[in-house]
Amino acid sequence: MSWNRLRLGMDGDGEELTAQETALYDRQIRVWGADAQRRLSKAHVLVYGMKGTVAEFCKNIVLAGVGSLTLVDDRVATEEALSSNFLIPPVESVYGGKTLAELCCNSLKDFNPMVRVSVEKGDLSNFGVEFFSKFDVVVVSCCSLSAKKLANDKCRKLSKRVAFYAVECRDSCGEVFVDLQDYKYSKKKQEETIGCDLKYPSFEDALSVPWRTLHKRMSKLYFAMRVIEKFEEAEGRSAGEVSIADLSAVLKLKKDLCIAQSLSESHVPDALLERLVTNATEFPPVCAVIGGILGQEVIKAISGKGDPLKNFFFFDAFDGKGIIEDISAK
């Protein structure tokens, strides 16, 4: 049995694709093969936090033919959410009083009836380790720094490997974090197939790497996102609950963190922080970019096709650049 057949703890000797699946996914089977499509069709994905970026991701993997998708977001839909989440029907009589997960679930079912899309209620921090064992991939957003760390830690306690992703999008900037733990895969190099092994740090371990040890050209967005996360955590705010009124306090925290981390303040531009706190809502085109990258990475992890991202991805629409940073303890 090859490494690829052990991907994400799924049994490589499971059922073959049905004739209906083969016909529906014919084009992508030609790209990544029937075995990769079969693994995708047997994978179970959990998503927490239905914001615009995550909606784009969900659309992508549902169209690709993931086995099942479970959505968790008990927040009631508001008119503000319509600006970036295209899965919410733009009619108040339809979305009024319903949760974001319920509305998105109904819309996603229409994209691909062969994918099982369901809703689970609850708070991310309250789900036990066994809850996460039902899934092969966990994607979290719209939650506190501590909640992300806790969810990642629970995934790592399982006997099987669960791929963990944390994604955030603020204004015209976005970030994806990836933890595939000890990830083995194979790829072709010239005429031979070689085995590859990547070791990923947890979210907490990655964030614990001292700033002064990072390379000088490290993405400024990495530092800016950490400052705002720390501010929200210190103030007891929900993710994205910042405004221009908080700018002076955020800038003060930046200065304190830079001193503590022995990092020049020039690495965290005031103008960037101002953008992130002035408009914490998502810019729809950036949602499409980040959601597309996230969907691509999850499909890679499930299918075993292609080199996976390790371990942060940053995108800023101001310069149009996507940057991959490997932030791991040396």
Given for the second form:
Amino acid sequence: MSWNRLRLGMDGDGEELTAQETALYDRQIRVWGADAQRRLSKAHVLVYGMKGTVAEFCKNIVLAGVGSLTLVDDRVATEEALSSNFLIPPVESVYGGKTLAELCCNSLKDFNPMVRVSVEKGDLSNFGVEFFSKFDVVVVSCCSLSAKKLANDKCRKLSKRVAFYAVECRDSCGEVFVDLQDYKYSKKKQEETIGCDLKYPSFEDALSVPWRTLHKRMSKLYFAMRVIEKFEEAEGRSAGEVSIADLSAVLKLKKDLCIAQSLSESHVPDALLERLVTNATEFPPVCAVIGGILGQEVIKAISGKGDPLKNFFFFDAFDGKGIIEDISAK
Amino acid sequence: MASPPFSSCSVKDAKVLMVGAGGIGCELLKTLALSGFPDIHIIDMDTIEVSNLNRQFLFRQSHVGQSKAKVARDAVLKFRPHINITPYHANVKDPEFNVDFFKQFNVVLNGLDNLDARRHVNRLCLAANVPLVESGTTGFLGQVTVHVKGRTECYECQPKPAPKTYPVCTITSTPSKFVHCVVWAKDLLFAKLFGDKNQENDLNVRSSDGASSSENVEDVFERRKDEDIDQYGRKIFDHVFGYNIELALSNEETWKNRHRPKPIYSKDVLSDELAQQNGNLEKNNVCDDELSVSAMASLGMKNPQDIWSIRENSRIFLEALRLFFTKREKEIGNLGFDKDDQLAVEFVTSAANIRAASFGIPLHSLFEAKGIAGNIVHAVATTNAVIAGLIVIEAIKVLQNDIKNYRMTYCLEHPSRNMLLMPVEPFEPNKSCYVCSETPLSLEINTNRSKLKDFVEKIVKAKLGMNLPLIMCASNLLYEAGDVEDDMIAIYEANLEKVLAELPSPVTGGTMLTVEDMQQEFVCNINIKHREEFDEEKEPDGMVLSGWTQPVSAAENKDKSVGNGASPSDALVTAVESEKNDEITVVSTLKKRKLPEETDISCADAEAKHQKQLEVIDDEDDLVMLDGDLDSFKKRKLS
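For comparison with the form predicted alone, kindly provide the form predicted together with its partner chain.
Let us now look at the entire complex, which starts with that chain.
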């Protein structure tokens, strides 16, 4: 089934927005239209890994009025986990003993009574293909490279189209990966409507694109994030579990990777890697930026309105640029 | 960069002022709190409304009607209990927020929704020498700029878009777009029926043939004692949609090159079922709560997205009028149009649609008409969140005095050079800016005909954006607003009514006036030039101010975006919705100037040439466009 037909199917029952919905969503219906709002209200979103950026994203799509949001993060709340997460009151008597997903769920429910917010327990890698079939959108964060690839592959195995996003923020940098598989949509250009067809590679395929084939001004953050990711994977660390003590090992890995990929080391500045390992905690303004962009992209994919980005987005507060890079095999 | 640029040391001693706790404000307050800002003051005069809840996430249904600033504070303290947040449920233009008040802050952050307040805050920041981070969003577009006195341009160095204005005769006689019908319904008909009777109103100025005296016409709108309300409604209907159109048609000259309108009478669209209908209506109308009185509800119509037939519009028109006179009689005479007043929106929608039908203009839904009438600017949470993040990043740079890294950033809907977030180096101050450079202005005015009052209203308040002005000619005080001694009040009142040349200290060609706003600590000098005649259409104020950055009209803007590289307004990212409700597009024209790194701007220029014409993104919430416009057309007379 194509994405378009899926959407038509969703429209088929022709339900109208209620007066309550029209009043609440007035300002955004003026942006994306009543049809898009209806599609949003029927979409089911899964998020895995509740850090600050994901909390921002969740807030954005709950406000936008998706049908349901399912949260997975079995980690027990610690003070560190709360540092850039406004969904959790930093009072131990409140958060003590609860999982991050449960705590975030409680706050998010309040944001919009029209959205069903719930919690699932489990590890991303253990969820079967069936589990993913319940969702239209899957967003993963704070997990290993292999877990992300696996989840992405499971989404791709389904006959139904599931939009997949991976997101990470470290220090004052953030990255979003998007996989909409085969995405068809139409847009108006000047007076005519033109059909667009975007073919997205999987996470695995995108990361396998040889570095030397990428354009010369490729965002340095792309390479730096891959180095850190590889390091964490090789060391068996969980996402974000790095410190300044790891810097020399990370720099060595960078050198090895650059040699293996025939890429000049200048494309992966040491200073950038140093920032990323020194401060693995998120920087709240960057969470807001990345969570906002991710929210916008998910809304585009569900509503079929607007050009979705393909297939990476990078933001570094140092230079302030929010850049789209297309990383797919030629 | 060697040292960590976003270290928390600069933040932990900072004291910041936020102006606005709306769409951007909620996001900003949250991000500031998470980023460790310990002392935040926040001013907002607004209370919470239902249509805020889709993006102003600190507010809940149960908060509707409460102060935004106060509720936002309480909500943020729940996840950051140990910081200080001081809310003010007040207007930033109130005198308590003077230069001394502003001086206590390290940086001021704006999340405002109107030009007036932005200008006011800009002046106070200049006077207090406090850096300002300014922002705005509309739909998916947004921008953040940094204004530091002497270092970067001030908010008023660049021209701002002029509110859209329509010639009076387009509204009263020759509408060609739906918006003209909405303006007519809202500013003329609604105001005539339910507003202040003493206000001048152009509703009956239809043609220059003088077929009927205005005295006669006045009577039509006056409801006679004991006049049946349904009869009265139909009389109004037939007068404005039937008789007035017939009268206009009699002026052949007007219709030579135009589509001739069709008069519409109630009996044609409603036949005789009307009496029956109304019998049923009373029963349905169980709710007496003023703002929930609704013609749609009593007629059993639910979907605000539907486009009503001419018959449905006529029924809504008569029912809304009836409900105003039966359920809300006390308010009649003092009503102003309010986009959150359901009955008012219903009335205006139906009246605009019936007029549109007359003139062969496509009809619109209540939802669309409400957007036009209320100047509702599109708003989504995601853009506000992104912009708030960018504001905090700039605020931290300001606290670190990291001048070389200040950026003005655009949030785009369609990427430009692969960028969705595009940083640009801030501009230098405009040397001829009348606000931050003390450059004198010059004013052409007929000093024998224009009163001081006209000068105060049209120039000092409307153009210069002063709140509490003081006007001096050499060392003589001609006028002062605000707290004034009793004996002076009478003198100033008398002066206001005098023409310039007859003031105690005569103002004629060659005179220099000094205008000052004590609160804004803003002074400017104006050189007066006498001029006899003004073009009524092109210079409706009857005076022309020059030397200041004139608002750019949409038409001028278009010319500039295609190729005039020298204009200082080139760096504005501008956005406007196009007529047919398709997507918002962005033009970003950049002056040939150094951009971060070696980026090539020629492609952006090329792109700009293909794209549609836009206005500056300015306002986050409710843009006051037509309202600002109203003044100019209320005071004008047709020839």
